[in-house]
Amino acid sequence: MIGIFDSGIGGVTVFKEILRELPNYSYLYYSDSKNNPYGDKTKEELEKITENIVNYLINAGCKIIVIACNTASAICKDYLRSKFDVPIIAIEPAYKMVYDTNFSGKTLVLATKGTLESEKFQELYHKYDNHNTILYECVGLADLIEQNKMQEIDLYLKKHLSSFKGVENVVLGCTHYPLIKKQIREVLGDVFFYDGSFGVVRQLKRVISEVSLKEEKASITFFDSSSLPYKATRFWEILEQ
């Protein structure tokens, strides 16, 4: 079994890409909406939270762990890998994809405070900086998406993103953000989106081969730390879109 976790339902955007390429495995998706949002927590808080989640997933029988949260990946990846023997795959902001495909294009990176301030992101940014990039901290946006508050999301995007009209590339540095691509385009126009889902799929394929994880009866189990019934409903709705 493969374990996937996120601060909520945002990681479903990553999970959908995984299922397209690797449908014949069993998966356990852990939505930690009890501790959502992750972006405003300290490093020490996040390390404790994510360590407990990985322990849960391993005890449930997971042989590979996917961190489908940019903030948790940026801050906790190395810590978790030092604590556990199972392979841990971490999503990364797709800023390098801009470097590879449209280097000179004006670029907007949308992410949480935790991701933008992390050492990992700063290393990535300075390595591939096209000197035409805006880093923007989207305070509270992931939480609005988590709660599916679409009217408030529309107002938020108009207020915070309207001044960035004219950008060509938009890096979605939080796994919640791909759920509102349509709404972002309504504000910014026909931009090119970049996110880390495809990189995760490539890593997962490689790790599956390395550990010789065999295909099994396909299944999906959902768990939410808050135990709120609507979380499961929203999870399946997004997964089936």
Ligand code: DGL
Given for the second form:
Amino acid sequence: MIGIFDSGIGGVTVFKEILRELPNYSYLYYSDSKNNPYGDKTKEELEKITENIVNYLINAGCKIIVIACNTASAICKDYLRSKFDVPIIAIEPAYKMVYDTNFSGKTLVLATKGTLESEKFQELYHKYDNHNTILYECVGLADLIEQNKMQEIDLYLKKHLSSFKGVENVVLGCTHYPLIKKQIREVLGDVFFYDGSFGVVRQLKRVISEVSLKEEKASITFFDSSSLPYKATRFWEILEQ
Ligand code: DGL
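May I ask for the structure of the form predicted in complex with this ligand now, the form predicted alone having been displayed?
Below is the entire complex, every chain and molecule, led by the chain shown above.
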């Protein structure tokens, strides 16, 4: 079984890509909405939270873990890899994809405060810097998406993103953001989006073959830490869209 986690339903955007390419495995998705948002938590808080989740997933039988959260990946991946023997795949903002595909284009990177301030992201940014990039901390946005507050999301985007009209590339550096691509385009126009899910799928395929994980009876189990019934409904809705 493969375990996937995020601070809520954002990671489903990654999970959908995984399922498209690797449908014949068993998956356990852990939505940690009790601790959402992760974006403004300290390193120590996040390490404790994510260590408990990985423990839970391993005890449930997971042989590979996918961190489908940019914030947790950027801040905790080294810590988690030092604590556990199972392979841990970590998403990262797809800034390198801009470098590979549209290097000179004006670029906007949207992510949480935790991700943008992390050492991991700063390394990535300086390595692939196109000197035409704006980094923008979307404080509170993942939380609004988690709660599905559509009107507030529209107002938030108008207020915070309107001044960036004219950018060509938008890096969605939080796994919640692909859920509002349409609304972002309503403010920024016809931009190119980049997100880290393709990188995760590529790594997962490699790790599956390295650990010789056999194809299994396909199954999906959903767990939410706050036990709110609408979380499961939303999970299946997003997965089926
Ligand atoms: N989905 C998350 C990410 O990719 C976490 C957002 C949050 O909980 O603040 O960063």
